[in-house]
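Only one chain is shown below, in structure tokens, and it's the form predicted alone.
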Amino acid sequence: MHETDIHDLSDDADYAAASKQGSSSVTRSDSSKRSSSSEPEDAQIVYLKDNVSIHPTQYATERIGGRLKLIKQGSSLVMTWIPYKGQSSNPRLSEKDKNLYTIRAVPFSDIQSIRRHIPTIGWQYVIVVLSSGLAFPPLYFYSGGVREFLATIKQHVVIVRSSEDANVFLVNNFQDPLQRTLSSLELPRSLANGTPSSSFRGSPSPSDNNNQETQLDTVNTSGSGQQNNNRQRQKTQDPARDLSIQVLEKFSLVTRFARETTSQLFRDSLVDGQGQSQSQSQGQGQNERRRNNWASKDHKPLEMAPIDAPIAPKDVPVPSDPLEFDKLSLVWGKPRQHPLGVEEWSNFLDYEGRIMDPDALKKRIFYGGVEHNLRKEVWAFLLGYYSYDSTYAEREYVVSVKTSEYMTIKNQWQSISPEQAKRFTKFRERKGLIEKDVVRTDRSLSFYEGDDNPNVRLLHDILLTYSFYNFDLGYCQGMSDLLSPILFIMKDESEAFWCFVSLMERLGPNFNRDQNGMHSQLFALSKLVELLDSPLHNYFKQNDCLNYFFCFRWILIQFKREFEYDKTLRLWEVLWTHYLSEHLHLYVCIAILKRQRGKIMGEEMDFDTLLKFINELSGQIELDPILRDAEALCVCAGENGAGLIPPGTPPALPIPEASMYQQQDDEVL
């Protein structure tokens, strides 16, 4: 293995100078700050922030103030942020709803990683990322403070810059394979940037195809590779693919490299002396499946057993479940109804083509779904680009309007000369990603194959606008995999993009830098199986599976790689509702977990073998009996339930006439 230089604090003449700033800042509010009684009598605040807010949606103007301390107690230090209270930008939110964002004593021998972010422009703020693997909400510093924040630390304990991001530093790390946590890995970037595109043609280039190849041997290492050669064939070209790979091998080094240390030294001087040459003389990909077998649960780095040594199965007794989840689908969650037809369809508008009763509707909509040619119409509903009480005419001029809105953005990107190119880095990264993944979405449907396909072009242009139309937001990996449908059912470019803009408004969040969207997601998702299934919840915790990094595919491009694409799109119209909850996907996830937990617990799964098992049920899994469980388990967790997920966690519905990424005085960057 490669030894990697880590760099100190010092090396960074801004901290140099922050340090003695404050140090004396700190020196000279030593004494009122030992006098608080809300402290214990040998607890010493060395560093105390005011005006330090938190965002709880994704609208810049909504913050929660707060007071930022760390504090030293012996040999330790801990950070508190305590909301001021009273106070909040947002009436809506309740002294409730602020506590769940309350840190209360985090030591930080719990803390893995913080990263900043100082932008020229806007307000800087850090995200403090736990050994978990989960973070805590951004934390703005409205009136500055960051350096100071991160000198303090310094003072108290081993903090040291990542050698792969200088604006990450790790806590408490003496190993360098432990850099690779979730912050240094940089999700965000790894889903954000990718490698220069080839020419925008209607195929890969040739290294892109023996990239996906290798992948492809990456993911079917098991004896079900074989029983899954044909769904597997016809995803050859999907980016989606590449994307949740990228992601779960990123995930798995994860876990992997924060094992014990006598396993990570065995294994280190196993593979320094053994395969050091070699992988330096192969590609990515044989390196990958040589990481990836070493992940294997049945390879224990202690005992060396013999490759071909039959493993005994274990008779593992799994906790019982204690909804007795079985009879709950029964009686909480209805029997599918078919779906939505033209002539029911019809009985639910007026004669100026108003829909009469909304709710009746999307009730409809939950239990059975839509018929294929009617999604074009109901979805332009869901998705917000006709109003529920919009009549023919009205919906008529919509349609004249936003098609005209629509080319005067286009035409922002498609006036740009090559010479202003040139001059545009950030256009021509967004361009040459976009050109990238289009022409790997979805290639194995009719409405995209083929070399030249004029769709594939459709959806190269929308995205391409979009990332004008939100220029902070820009485009990410998997943007490509959530417009894919929208286009082949909307099958008009204006439409499909302005449903786009409503969709990103409620899940736009998930493709933030800072990953606030997804791990809000994923900190719900651990608290709801928490209390719906605290067995299963305990089994995650004691096999470091908390983070439940295992379902990030599943939240991000909303499970679009686990159903056929059929029951894909009637899983998102089902979805868009929001008939029981804006959370039900969350509810969908912890349906599939609990379906497969005796098969988890039994098999003593650990976080590598979760995650492989996990993304080998893609094209396995049953759409309808999942939607009666999600919504049994949904009415089953009620109030205590809704209550457990942060204000603002996506995809929550968009606040009308308010954009998304308000350009204000509190801006947020």
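Residue numbers count along the first chain shown, from 1. Rigid core here is just the name for the largest C-alpha set that superposes within 1.5 Å across the two forms. Just so you know, these numbers come straight off a predicted model, no measurement behind them. Compared with the form predicted in complex with its partner chain:
For N543, the Cα coordinates differ by under 2 angstroms between these two forms after the core has been superposed. After superposing the rigid core, the C-alpha of T403 moves by less than 2 Å between these two forms. The rigid-core alignment places the CA of V529 less than 2 Å apart between these two forms.
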Second form
Amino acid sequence: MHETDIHDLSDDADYAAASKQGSSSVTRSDSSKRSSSSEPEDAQIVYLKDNVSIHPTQYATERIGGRLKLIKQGSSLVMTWIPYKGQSSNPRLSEKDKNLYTIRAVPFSDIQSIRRHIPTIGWQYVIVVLSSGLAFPPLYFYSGGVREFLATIKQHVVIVRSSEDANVFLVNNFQDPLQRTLSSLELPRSLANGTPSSSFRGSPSPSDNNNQETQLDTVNTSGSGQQNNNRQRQKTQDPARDLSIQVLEKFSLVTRFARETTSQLFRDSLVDGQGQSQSQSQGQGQNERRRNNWASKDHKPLEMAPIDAPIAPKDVPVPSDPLEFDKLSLVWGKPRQHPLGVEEWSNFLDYEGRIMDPDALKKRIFYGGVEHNLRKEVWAFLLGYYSYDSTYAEREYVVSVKTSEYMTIKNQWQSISPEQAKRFTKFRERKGLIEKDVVRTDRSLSFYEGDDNPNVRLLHDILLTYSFYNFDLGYCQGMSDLLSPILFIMKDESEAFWCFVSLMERLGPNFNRDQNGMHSQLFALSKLVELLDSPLHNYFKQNDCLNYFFCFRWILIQFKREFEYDKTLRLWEVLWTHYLSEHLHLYVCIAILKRQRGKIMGEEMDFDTLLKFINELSGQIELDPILRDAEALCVCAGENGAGLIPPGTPPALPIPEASMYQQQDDEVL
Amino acid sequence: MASRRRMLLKVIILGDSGVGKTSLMNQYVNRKFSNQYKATIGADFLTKEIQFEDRLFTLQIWDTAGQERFQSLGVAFYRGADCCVLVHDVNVKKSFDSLNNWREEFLIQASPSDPENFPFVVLGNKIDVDGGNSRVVSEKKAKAWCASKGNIPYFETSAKEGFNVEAAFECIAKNALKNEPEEEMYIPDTIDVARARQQKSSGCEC
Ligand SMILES: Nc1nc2c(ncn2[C@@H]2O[C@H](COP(=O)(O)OP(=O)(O)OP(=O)(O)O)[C@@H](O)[C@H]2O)c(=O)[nH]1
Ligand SMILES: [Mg+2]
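Form predicted alone done; form predicted in complex with its partner chain now:
Time for the whole complex; same chain goes first.
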């Protein structure tokens, strides 16, 4: 899926309505309407295969048969898989199930890779992995044809065999030198629509020749025209939209699939001979047996854990991913890029210093971060201290105005005499609290280390000034953690102050007296985990962990204590782009939890143990893989995920009527 | 008594920010003091194995954030506590004045079955500072307050120097043990309940 599309779509009223509909039911009424619509003139079926099936459960007998097609349309190639009508192998599979798995039209620009499995006994299958990181359920080729399938693709899009795994074919892989060169030849927009330039399309390969005949055959036997490929209304009918809806419900199913089906199924086929058409009674008997198995596992998730998640050996500091299979086939966020450098940065600016395409900049930073020496300048934009359309001259002016404004506010507390302070308890208490905290903030970092460090003094002055600037909110523990990296980057007192002010516009509610900001985030987190990892959710539920207090520190100070300092800087600039979501940090939480779930569930951690375990992950978490997972989870949750996050949840800007901090009559510090 | 499996004693440390809760806990468990501890956010705990009258216990010491704003989190952490430690900084009047709030807040949120007799221990920390010259809360004053709240045991400590920390936590452990629910006392072989009660009323000068 191409990210810009997501944004385009979210503005679309049609889209919003459709996805709302989708969240309640996946069997969307418009699917039939759309499938009956005629294919555009230029569409050409280049591959068609019958008897390609998926197995929605781990039972070999429960399968949905269908027809797989590759359709060539202009310069792009699209894949569809449509289940057959009304000839289900099993009465338990409803039409709804079928609809859920239907692959309506996925352009190859959305596909990251195809994994091929050709077991010696049993059926061949492929797993199609999308660039969003999700995968469709394995497609079983009951009548063979995997080779032609791949060969046909190869004729129309550039695919390369992975150097790591000969059975993996990478599509749109811009890491690959060859494909990178290709992509650089093309305009960004045409890349989104996916097909490399025609000069490469025809590059012959041995298999091409072998399959010419088959090709022609398949084209000729085509003609049902069942699937929709209506590209005229591309925006509203973009497959990306369907994806966010379909995939969501598939997620848990697919997960189960990847883990169980593949192994289970082949065990079955060994036992049942070729298994093509088992007698119904035999099948039922087996079903019965396995269903019982499954049910008992369902009720005792802890017994599930070993299957789910092999427990990593004790001596490994960060356990190897307990969900190896998940990661393999599902969660493939895009590879991280190198950080934005000076030269590239200058290309984002026009001759007067305006940022021409803020969204492109944000996207770039989302995927790679910013080089350290550029941070001072770029952070000011990301945080909103500079506006994107300001010129060099305007920014210079802003800085000077804001500096004197800062001095005015600072002077408010600096001019308080000792005599006055004696009668100003609230001031003394605030000051005392800040003094205690700044000497406990990042003192091991050379920037803040040692006695009488001037930077520690600056932390103090900025925080105290802030508590006058926003007297109602005042000072709260955690704020010094948030300011420390900002001062470290900005160096300048006034600029650090104003950047901090901007950050607090968003994170202020974290520190509200009533803790509503924190509660809404923890609530949203629990909802998202329920959506994206229901076994883990159930585990937390059974173990009284649904308050998610073990994630409190993560959220309050944006993981400041969880990563090494320079990784925190990277994470923050990525979060601040708000590129895929304002709430990416919640998906970061889930990504970390998912990677630890094998341990959490396997060791049957209770609330206390879990809290300690989470606290002790500090410094042990690798950032890049987590960011990739978070991206994939965020894309996967899509609109449905966003719908679970209450409006105004930090760091979203507060909803207007709640924008003022309520002054309560207690010991306000 | 060998049959008893629950040997966990849960202790909660409360008090204003910066009074030295984290430092006290680390001094007791790891015999270390560092002035690089960060302000506590959320909650954490350390455990220590202790032996008492031939029985082994795990003391689970919970350290929470001192800022009053985070108190609403308390419920999750206070539940099931066996003893509550209230800490103030003898050099900061406000931290002493807050003890009452902390105590009441704890009783509301933890809602122990017998709030009247729930064991508290009060620590006046940082007595080392400035050779005692900046002290604003006298021992007498602190003890008077403790007496008024049902003879809460009182200790003066320095987490920095490690002064009196061991003794304080020994008392804390004993008091936590006394709070074991009734049904756990049904085999009266190693704990002398009567003696334990006596100790409490005498202010635990152990
Ligand atoms: N001189 C002296 N300093 C101490 C003592 N105990 C703690 N400190 C210092 O007081 C400051 C606060 O100590 P912490 O242990 O972090 O305080 P806390 O009660 O855990 O604070 P919060 O986590 O904010 O609630 C630190 O700078 C410690 O070094 C002590 O006994 N003597
Ligand atoms: Mg602390």
